[in-house]
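Next comes just one chain, in structure tokens: the form predicted on its own.
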Amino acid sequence: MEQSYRPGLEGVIAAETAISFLDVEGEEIVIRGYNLLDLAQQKTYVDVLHLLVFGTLPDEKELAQLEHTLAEEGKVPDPIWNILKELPPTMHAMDRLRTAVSALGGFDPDVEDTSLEASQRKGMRAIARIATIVSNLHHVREGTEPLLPEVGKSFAENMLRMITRGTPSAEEIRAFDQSLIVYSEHEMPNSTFAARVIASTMADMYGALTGGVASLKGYLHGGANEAVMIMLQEAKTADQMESYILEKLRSKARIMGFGHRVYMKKMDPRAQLMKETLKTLIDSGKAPVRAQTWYDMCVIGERVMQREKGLYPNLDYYAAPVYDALNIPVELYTPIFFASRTAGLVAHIIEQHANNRLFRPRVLYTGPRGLKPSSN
């Protein structure tokens, strides 16, 4: 039978799922039947988390209980902090996070139980503890004791409070919450595929999540949001943005935050939402003055890239200045991406375990044949 090869598995259907779907023609990201942008505009991250892991949007009582559970489960075992303190401070935040996620499995009593109920319990622990670890990565690196989530505060408020060690405003909490929602799930990107491949061996959830962290670090996937902020800082002003991009293009450098394997002919709808979120944050008066500069630069960059390369912004392009406006350190941008995406990964791992078939693709061999070993 003739088999076709598609580099990067582009367009190849790798799994059946009831979790999410990218309807490119309809410009819709479907999350268990709901439009992701509707969810981002009308619900909270914890609502979406419940939808992903438990299959339904929660009622008020379920939402309150889940917020309480996440705050309680967010207390990370002390040995995890000790491990993080022993790692080199020069180590990339995603590498430190990868180590911590792997170690978390040793502290979960349900680690080897793949039943639905146990997996959902594990999922809540993983989501809550990873959020706490991410929110404290820079503090631990600097030798400061970690903060823990507080019962009575929302998941997004707790994360932002732990990250900044301040008291975030309602506008800042909402902007951050929206970013968590749009990063929470996106069908079958590299990190989700990596997690499902690992889960297909019936490896435990933490092993699959660890693979997801490793995948997400790469600048072609999760690391792009950090690269966008570095680009804006290098360009410095709106007046210099166009010349900066044109010079990069002349030198054949990649302009981060543009292009997407799926959204090739239009703007990532999540990027449009983050663009609006950044503007709303600026108009509220809660953003630092530099946020307006970043917004103006991004608009110019968007126009230049569409004109010069026919490329459109992806989520990372506008998420980066949103995070800067919230006074979040650049080194945490990709870890935050993973913290929010953990909900989607947990849902995919549970689904893979429940309807499993081991991933075992074949190759198109391009090497020699018929060689004989020489006899000496």
Ligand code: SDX
Given for the second form:
Amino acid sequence: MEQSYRPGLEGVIAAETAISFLDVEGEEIVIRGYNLLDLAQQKTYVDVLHLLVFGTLPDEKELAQLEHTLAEEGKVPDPIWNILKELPPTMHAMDRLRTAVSALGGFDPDVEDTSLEASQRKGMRAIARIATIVSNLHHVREGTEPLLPEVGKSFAENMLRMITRGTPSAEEIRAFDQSLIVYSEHEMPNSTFAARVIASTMADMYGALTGGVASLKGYLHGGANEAVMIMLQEAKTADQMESYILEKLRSKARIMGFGHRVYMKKMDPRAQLMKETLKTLIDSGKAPVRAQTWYDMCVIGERVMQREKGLYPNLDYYAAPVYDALNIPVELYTPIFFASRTAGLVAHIIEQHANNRLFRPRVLYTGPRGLKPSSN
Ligand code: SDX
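Alright, leaving the form predicted on its own aside, put up the form predicted together with the ligand.
So here's everything in the complex, that chain up top.
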């Protein structure tokens, strides 16, 4: 058996999948045959959710039915809210979410059923409930009662309403919906790999999703969008952005929102779309004044990082100012990433269960051999 080893499995093919593929040369993110950017321009998140989990884009009737199902299933069992209310208010939002996702399994009658129909039902329930939980995390932490999704409103509008407790404009709903589409699925990132590794023991969907949340929190992965906004707030103004970055680089720090294991020295196509989405929001007059400052700072940051490190933005770099422009609290940025990515994770967990091979790699052993325990 040929044994190869690549630190961090860099460049290693870890699974076969019909769900998505990053064609870096062709600069296309393929989602079940479609270009993700085409989907982001022409469809809604729930269209893409249907494509990921059921395998096809929905017709009008199927879309309306799925929107209705998601609003209905988004009613979270009260014990989950009680668990969240008991958690320390200092607990990171992703740790609170991880706790809630794990507990959700106890309230799903299909939890142990890995058949396709049960898994698709479970997937819709998980996506809907996780979106409601994410949208209320900060409210519950502050002791405010959760707001639930309303039948008749779209998934994106419901999330924005629950998060901001306001009445989002059409432009704001569209911008948020586009962010959900570009966050929905991205081949085999660490969190998807984690979920598939767990699912490969035939562990249940909620266990695999819990592993995904735990992985996504890390600042090398999903936690970067929260870190980008903290960076912009620290750098404060466009005039200070270049010196701020140069100082960070001198101290060998990573600049959040730049670089990517797969895109390497290329711009993440999703980042370009979110940059345009931010500009559209600003031009619509629907964004707070500070959004223009963030935009100007991000453009300067791009120029400095290309010049100094030959690195380009990833999705998190422009998703962060878009979320700030939508008045979303920073602590929800990564949880929203997870809520959106749950659609892709559900698809991967179903695919893993349907055609499974247990993940059990080997090691390159570098420790000692031949030692004998003393007989004292
Ligand atoms: C996501 O996998 C996915 O698809 C993930 C994701 C998805 O949709 O699921 O796209 C979402 O996680 C995007 C990435 C978000 N993370 C960040 O923005 C954190 C900052 N970026 C990095 O830490 C880094 O770029 C990674 C983690 C994203 C990729 O790391 P790699 O492939 O392991 O690259 P590396 O650490 O080997 O770095 C290669 C070189 C190094 O320089 P040298 O030491 O060789 O001189 O590039 C440098 C690094 O120092 N480098 C950076 C940098 N990223 C890489 N230097 C400064 N700032 C950075 N952000």
